[in-house]
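Only one chain is shown below, in structure tokens, and it's the form predicted on its own.
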Amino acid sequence: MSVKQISVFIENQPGKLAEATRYIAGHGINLRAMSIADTKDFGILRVICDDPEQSAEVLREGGYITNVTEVLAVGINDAPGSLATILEIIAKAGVSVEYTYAFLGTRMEGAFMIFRVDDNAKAAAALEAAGIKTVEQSDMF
């Protein structure tokens, strides 16, 4: 199982992002999550939402550059310790992660964590294992 992302590299300049996310926002696109990256010159913004095929054709259409990247949503309790066990889970499975975000969502309590990970089918077969249920799209919305 796993979520869709879209990356969108934007210039490091004062009310670039603003004006990604207000073109966004004109498009109807609702951002459900988004994290934001930057080096000296570009960022990256990358957003989860309802529609990502589509939100990206719109963002390409807009003269962004954009990305769709697969990756793994977790439901999180609200408790200490819950993010480290995932974290172990997915460690012994040996699979390494490049970056993880999280957002509160609206139809479960604690919140979703976004895993980008090296492999995602093993990494959701180490948690299901575990009994840790890994998220769809459409469980987010």
Contents of the next structure:
Amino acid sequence: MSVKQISVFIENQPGKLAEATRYIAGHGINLRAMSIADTKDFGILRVICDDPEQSAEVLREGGYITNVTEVLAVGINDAPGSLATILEIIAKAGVSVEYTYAFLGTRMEGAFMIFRVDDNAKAAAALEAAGIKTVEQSDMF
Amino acid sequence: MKENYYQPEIECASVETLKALQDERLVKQVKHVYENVPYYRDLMDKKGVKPEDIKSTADLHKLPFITKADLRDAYPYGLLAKPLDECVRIQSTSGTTGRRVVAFYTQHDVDLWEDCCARAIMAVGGTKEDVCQVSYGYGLFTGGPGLNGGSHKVGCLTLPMSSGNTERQLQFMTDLGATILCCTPSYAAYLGESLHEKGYTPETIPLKAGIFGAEPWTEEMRRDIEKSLGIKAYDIYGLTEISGPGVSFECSEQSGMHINEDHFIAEIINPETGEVLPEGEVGELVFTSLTKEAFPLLRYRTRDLCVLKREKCSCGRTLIKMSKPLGRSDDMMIIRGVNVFPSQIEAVLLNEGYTPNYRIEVDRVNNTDTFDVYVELSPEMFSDTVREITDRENKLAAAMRTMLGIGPKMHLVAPKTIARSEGKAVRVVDKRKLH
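Show the form predicted together with the partner chain, please, because up to now only the form predicted on its own has appeared in this conversation.
Starting with the chain above, the whole complex follows.
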């Protein structure tokens, strides 16, 4: 029903993101999807990768503040209105969306959207009821 | 400017007259304190000094010092020298680790304090014809109440504006034709800028003088404010422990502040050894209040580093002059007029579950102090949303505001990014060039 996303706290300073991604690469972690939220002082790097718990541990060992969050991943048609439809279903269920980002799949056709919502189960149920399947971690790699 | 005095018989008295007055008042004050304040009696007994050992100001050095730590220990009533039912007022200032300094006043104390402020207002040319806008905070802070009282004594039309609400400040200043402005120098600079934005020029407002204190400021800032508001800008000094603003004040010469020596004896000491230093040397300023009834402090260490100079002043006053404070002998900072100790910031951080790894950065941008605190985020505090982190920063800033009376901009940073050093951590980066 949901996938595990790793979030990493990165200071908003030149080179910090490069340093973090080099560290991730150096430990053989392949990023499937990512997004960055930024403020004046800091950014939050959010990534989807295989074996999230192990990858998070590796990041912690490297001194990075890391957190693992369950987020929803939904396959989305490459057609106008697809995203709006999904957001409307989630909204109608009374669930609020904290943030969202997109990435292209490899095993499946089309794109995925990641949704960070305040109630995964409720949003997933509403989507299933509307015939939209959420994706499991294993479907993505 | 015609010289103008509130109490010329004191302000222009001969040094001998002042000295005789101080001798007489000191002997009386030491007796009053010894008899009525057990805390002081213990301090004096420990040092082996009896009231009868103090026969004149020449014996002052025999008395023990009193410090902010004593004020904290004795909080709230331990230094009170009059029955509470004879007290009519308290004023307060923040102290270290959250414990405040509470100073008590009898009606007589309030009167004398207001006299001191009246002297400061008349020294800048104030008369009953003036409209005096008091834009210091009113309340526990001594700035507003002190200058308000002084303004009444001079007979000025007093505008008790308090601080903040700049729109209203400017409206009253222009509509009612304020001629004297009393506030912190940074607020004066800000009011000047705001007036310019509204299209006023110095020639279009009747303001002629400003009495600015409660925070450190430079000669450059004085010139900026004078130019921006078309006034003469004067410094004023004071502290709640001793009474409030008006302990000393500048005159037309603008070269140091005359200490109201009939009420306060000033000494300069070596902050390391406590040894009294000769006139003209830099050291820590120590005050003895000669006339305070309710909360009389003898040899209170201000932690301000100053120079004292007695020289003939063109204003005619004979009162000794002190320099602007040149620094501090402790780690207190004055930010936007508020006293801030790093230990207070540390206490809030620990209380809110943070590590004591922090850095304080203070700067002055456009004549206003900026105040930033950086603290390390711990892993369990981190979440994937920006909102939760900014909520944490806001909550911390609010807790700081409650403790300090001033809210810093909080910045959560990654662990181990704040430099640690072997010895004393450099927790404070003060980029202001104040001295």
